[in-house]
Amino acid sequence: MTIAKSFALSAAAVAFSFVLPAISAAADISGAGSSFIYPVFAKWGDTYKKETGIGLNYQSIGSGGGIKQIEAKTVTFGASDKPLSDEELDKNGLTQFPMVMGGIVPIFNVEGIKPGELVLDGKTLSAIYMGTITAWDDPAIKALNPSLTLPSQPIIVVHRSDGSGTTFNFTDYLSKVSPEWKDKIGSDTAVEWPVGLGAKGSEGVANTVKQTAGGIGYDEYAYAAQNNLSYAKMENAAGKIVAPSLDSFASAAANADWAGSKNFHVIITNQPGDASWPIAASTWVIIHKAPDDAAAVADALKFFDWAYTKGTGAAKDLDYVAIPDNVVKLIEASWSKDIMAGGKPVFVAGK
């Protein structure tokens, strides 16, 4: 692990400002959106800036809050850990495509238990956020941890508060493996959470499990490791345990079928395979295909095509998985067809 390395990133520093500032304001590429992907913009943002000069001012706000600015034109791109539906598309005339995959991990603070011993299955987990299992040493979760020592400590639900993409993949896997989950709560970028404290951003849930005795919560990968969380390890759709990790999160995006897919939307949740990561997801960017200042849009898509590029270690470091070089291909020559200005498109790759 190298995140530490990788990318500082305080929890201080991040509890007043999500915004990555750069020297030359005008020069800046605006968006909004994922905290998902926030880390490894963060490290391609400053990459990007120390080669080229132009600066990235992403904030930080969820995917819910980035759908909302991308069409207001207020930011040059969103970013959405949700896909938007072919009819959201149309309506508001955008297009999207991924920019990384990664994992979601169940975090906890629990005495004495460190990152990668406890097992937590998809049923037990959608019980701990349903409330029916409100304790740590419940029968379920010692039947699945048999050589752990729980403590009869209270469980404390932590969920997000604003709309999250994060959100949308975790509730579409509670969905997936819940019945009871599916029929009552339902997967979005925000739900009605039957029980547990809400906290703002990736940053606002790892922070408060971080401080909560008891916590549990849901946060990207890069968060739980880079802020010292306990995560637990999963049994996937195989009937695995599996950690999460570089190689299960990309196990579970290997059946991905981004070709055959419009609009490149694809869920990579709950995938089969024996290695794969069960709560596995994707950060779209969403931009509009005849935008109002081309140049800035330009600007955009070139930072893009060398994060797919040349962010790819970045990515890596980070625990991300980077988008196949066969997938990169079909996403540039969507944005030669699909994003265009005066009859032209704003920007080919490779030229």
Second form
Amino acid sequence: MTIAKSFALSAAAVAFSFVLPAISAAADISGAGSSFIYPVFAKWGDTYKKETGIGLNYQSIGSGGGIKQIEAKTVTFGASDKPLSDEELDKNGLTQFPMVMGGIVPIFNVEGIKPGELVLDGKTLSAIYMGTITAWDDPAIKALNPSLTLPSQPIIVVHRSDGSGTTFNFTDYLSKVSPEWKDKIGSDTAVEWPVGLGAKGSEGVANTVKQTAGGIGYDEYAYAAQNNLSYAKMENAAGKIVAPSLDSFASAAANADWAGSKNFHVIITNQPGDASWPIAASTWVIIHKAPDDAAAVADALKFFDWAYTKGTGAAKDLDYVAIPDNVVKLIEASWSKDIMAGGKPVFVAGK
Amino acid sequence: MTTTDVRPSDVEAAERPNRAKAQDRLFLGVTRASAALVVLVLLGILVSLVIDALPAFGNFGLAFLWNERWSPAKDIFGAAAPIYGTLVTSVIAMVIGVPVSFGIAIFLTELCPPMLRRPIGIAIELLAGIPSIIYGLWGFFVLAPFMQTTVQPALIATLGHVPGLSLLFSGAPYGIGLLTAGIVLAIMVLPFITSITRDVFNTVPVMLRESAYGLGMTTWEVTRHIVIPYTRRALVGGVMLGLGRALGETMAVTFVIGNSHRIAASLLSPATTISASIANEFSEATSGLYTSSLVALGLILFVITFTVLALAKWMLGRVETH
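Right, and the form predicted together with its partner chain of this protein, after the form predicted alone?
Entire complex below, previous chain first.
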């Protein structure tokens, strides 16, 4: 069903890209990519249209598709959960900046253990996904959960079978906490999983874990929270046990070194800070530095500026974390420096 | 048509205006073009598959066919796991589906009271009309939990200890995997094989059948020694058509196969098939080599299915001429 949906979406995307410019020149802002950010964009687009009359046409076709479309210039901006490397950006004259943040949570299905009761740490989680810890009553899990009675049941590992930004951030975390994972598996939108079942989409992972006794998986927090999935707590880089929440994601974001990184290429997993959730994730917007249609890009940047300042409440309602103010300042400074048309910045925030 | 005896129809034809002849010629042209289109589309698909698959074969060589590693992170791709999964699930489907289909067909043609023949026949045909996504949902939500809690633990506890078979039935009960996918496929090919088998059983001359019964043969003996040998080649053809469907089935399998690019001896382990891999990974394939490898998988499936269907047609065709 997700396949049919994505076919319909891409068909719609193709149809729109032909039809829209012909009908109206003062067109909606067009974008495509990450499905992680789609709910926020949908909400923002709605409100923004009411306030300004300019709508947002965002196609949730996945990060990979978004990157392809912005490279082909069929949309004004792309959105990806995996940042592009400096070389990839330079090659196509692109720039990127984070738009919103969220968290990824381990979800599980073990009889008798309630949501939030289970505690895991990076080492144990990577060993489970590596296939070296295979039962729920393994000493490593017992040591982290002395008060729980864990069953002697095989652990059924569930991962995404489609390429996904969620997988990228999750495997990035596993690579940071486990040298063995980094060496053998690495991090990407799809990797060579050593064990487990693949399921398509966030809903596929959630359903497979729900269906399978002894299952463990990972999903975006926003999805898990809205569907009441039983998530686990994690021990973070500072050695503290934290629960997934907007505050713990925000802490991870605040502790990340945005200013010291080129092209905002910071992956906010395993960040320092006592309150930081270890598997936080961001979604980047990717846009052309020297756009063919400067007016369209100006419209888009104006919308992003609005979203950074006025869209924070809506993001919070949907279980996403807004970009901190100090980072927004950095981002908007980068716009006036990088995104030019005819020797002048396309859009200067605050004017 | 001869010139010596002139029939009334010929006279009539000669008297027709030229317009009618032109019309006929146009009709011929249009139908011929339609027929040519089919061949062109087939060749077009083949050519575009080959062109898009070239980067993958250029990069990995023929080793692409037997290399098991599938690592999008490192841009290393091999088709062995999907090919293995495709073949094994299809074989399981055949092992379960063929005997059951034959049983249904024999019951319908030899033993069934005439009153029940139509309802059962229609039920079988309706089974063929259920969209594959429904089989997938059913497999995932109903069959898989049953497999995980009941069937697979039982298999592991019994057959898992039999020397030789233990390899096939080892590991954790995942619920989904090769065996579950094979069972779903078996149900899906059932109507195809059954309806073909029933039709070919009906081609056995009544005289042959009646004579056999007249000689005192039992129903079992008539089926075993008369009906099956008489229709053997057509039966194989029917089975191959079912196999063709099992090989290419996508949605239902994607739900219950487990989508994991590994080759494991156990039938309970998660695996992947060619079509499931393509359906899962195409939309997010970021590198050119990744996309090309998926197209190459498609080409391999095209060749496998084409071979199976060609064999089926050839066998069914030989029966009709004989």
